[in-house]
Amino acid sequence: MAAHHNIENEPLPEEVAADLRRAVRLEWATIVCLVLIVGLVYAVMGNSQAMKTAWIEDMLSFVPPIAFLIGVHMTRRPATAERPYGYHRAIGIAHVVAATALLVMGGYLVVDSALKLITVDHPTIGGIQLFGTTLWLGWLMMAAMVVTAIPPVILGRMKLKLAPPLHNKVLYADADMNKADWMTSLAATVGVAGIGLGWWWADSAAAIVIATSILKDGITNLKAAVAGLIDARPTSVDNKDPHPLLGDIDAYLRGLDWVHTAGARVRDEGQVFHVEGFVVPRAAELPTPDRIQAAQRGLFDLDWKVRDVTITPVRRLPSVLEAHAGPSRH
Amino acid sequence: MKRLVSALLVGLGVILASAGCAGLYPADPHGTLSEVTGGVLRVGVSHNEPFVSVRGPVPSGREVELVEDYARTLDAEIAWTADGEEELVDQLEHGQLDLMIGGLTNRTPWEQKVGLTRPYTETTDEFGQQEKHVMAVRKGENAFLLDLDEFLQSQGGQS
């Protein structure tokens, strides 16, 4: 499969082809998890919201697993004359999709939620007939969502790690929600055990706080998936730091040695990077096309994200990466 | 975050506290359990031959035997009040009712403004669909809700 994951008909590093084949098969461990969450979930959810949202954000917990599942199937696909760039940025349409699925739906619930809270609206929860004794479906709510806690808690963990590796925003955008699964849980806990004690405020305040965080998820995702495809500085999978190869690929070309400065774009294309790199000669004559197939040959070296090089001789730098790229001291 | 995590852990943990004190679990925001035991319960009757019916001086049918045997096992006195099912909805949300009866089926448009029990019978009604009943309580009164589900299902199977 991974034989043709390529745009310079190149497999992947078998290190990296091997992470995603994990990835892939955690995606879907996560999906078969969900299923039997939600199922468990809606089968005790009454009338809580807080136990509708928590559910409802299980259900859009779907959303980035296909998301990753599709784009890395997509990517998969070769260049070809029709698509010269390849496929690389499904990843990224399949983040902006998971982001504005979270959005939406995180948006809605806080209003939801918010609206029950302003109506007084008190949650009903009656009895559940189990085993032959009448059981306040509360406990079976708080049960439930200890127990579906759990597994997003344990893959998210392990999907975290290797989200920085390949370098997949989908796939840290999942596993971050995963990790933090087991708040959703807590507050909807807090909500029911809430109801049973009266205070039938308890669960809408629940609800809001799980749906905040929906829609926190989604606007940090969205700006992270919208900066991606108008193709932004590439960062680390947190967003938080410009990624270390940008540095790593200035250095290299500034380290040639028929080279006076130089400064690449780089376009992050969901896992993979698509580097521009400009070069100003010491001398007219020097960018042979050996010495810039070399410099190519040397990036590509580099990193396997590197997975499409152009390099351009020109007498000045594009003012955009004039202002970081100091010259060459040797 | 942390502090968000940890305050709702701090909650988590009071409110388990406290529920483990109070020895009514789950409780009534309006106290209804508490009020009508050894009280007065009002209950609401609209009338639905077999179930309810208010021909009589008082009221009869198959629900409102349900209830007075329920009203035993609560010590309380029963007021009726009887009136179409939307009116009898209003005073219900507004409290001015604990508890209404009148054939209705889990399937009640009134789902959003009442509390309902789980359904106690199935009947099938004159266009051969499965009808459960239930009865109908006010809002979020989850403790007085779980008694009188605790009660029906006890009569499970009686029609």
Contents of the next structure:
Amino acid sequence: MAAHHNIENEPLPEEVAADLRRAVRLEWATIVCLVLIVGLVYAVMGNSQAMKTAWIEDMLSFVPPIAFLIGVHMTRRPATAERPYGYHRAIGIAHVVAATALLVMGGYLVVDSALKLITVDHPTIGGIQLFGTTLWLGWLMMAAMVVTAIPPVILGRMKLKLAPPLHNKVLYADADMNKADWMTSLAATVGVAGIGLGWWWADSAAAIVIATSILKDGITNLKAAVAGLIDARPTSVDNKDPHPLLGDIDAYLRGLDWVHTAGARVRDEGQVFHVEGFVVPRAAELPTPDRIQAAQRGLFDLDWKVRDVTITPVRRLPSVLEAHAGPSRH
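For comparison with the form predicted together with its partner chain, produce the structure of the form predicted alone.
No partners, no molecules, just the chain.
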């Protein structure tokens, strides 16, 4: 028997809806900051490889917030006969898009910076006339890098607080991108300072450090995004551990007084979970419609992320669940 929450007509819990509204405002603020940062870095970029890498990295930073905003907008569309599961997967697709952009550009920048180091490319930074005085452009570059490092630190920390309660991996990836942003700014500052000290290699070396960080973020996020789309076991937003709600779902089903043993397959649909519960009734008990419906309601009440539940009475659990079924009730 299956039961479906109509998420489009059923509002999110108020605290979750408030967190989602804050996340949307943060992403719009991020886009505005990025427009200003990209313009400032481009104006003082000069011939520095590290500055060029930082500028491209800033351009890439547009992808996660835009993907988040589109993904959240798509999930609000109602389910239809053609799309019976709704549009929750839009969050997962947005995660793949953002991760792929990171991976491709990280790889390109590593190769480009390494080639400049291998070919002994000596970057030069000239001067600029300001108020009748010639000023070394490197000072402006370093000042720009310090200023542009501040917004990502603040925005990233605010997003990290919202990503776990919303279970939104695109938002978490964007917070990761913000971390890469301020690290990029600091590395670029070191590279430009190296040029000023006559260390020609410091610029390309700093660019490689930046690009390697981007590449690592791309690989980590792409693996997690693809795993989500092929229905891997749901994990926490940092992709390090199984999601704790999985244990709660299994424990609830096994705790029903008419159930001998039980297990659940859970799909991570982006921000919400779809649950397939399998229950083996006790010998003297019947899985009546009322009992099944009460069990479904109990799962919905566990957490707002449980948005679709199917419970199937079976004689034996599917083999993939038996190993984790735990002690049976007698």
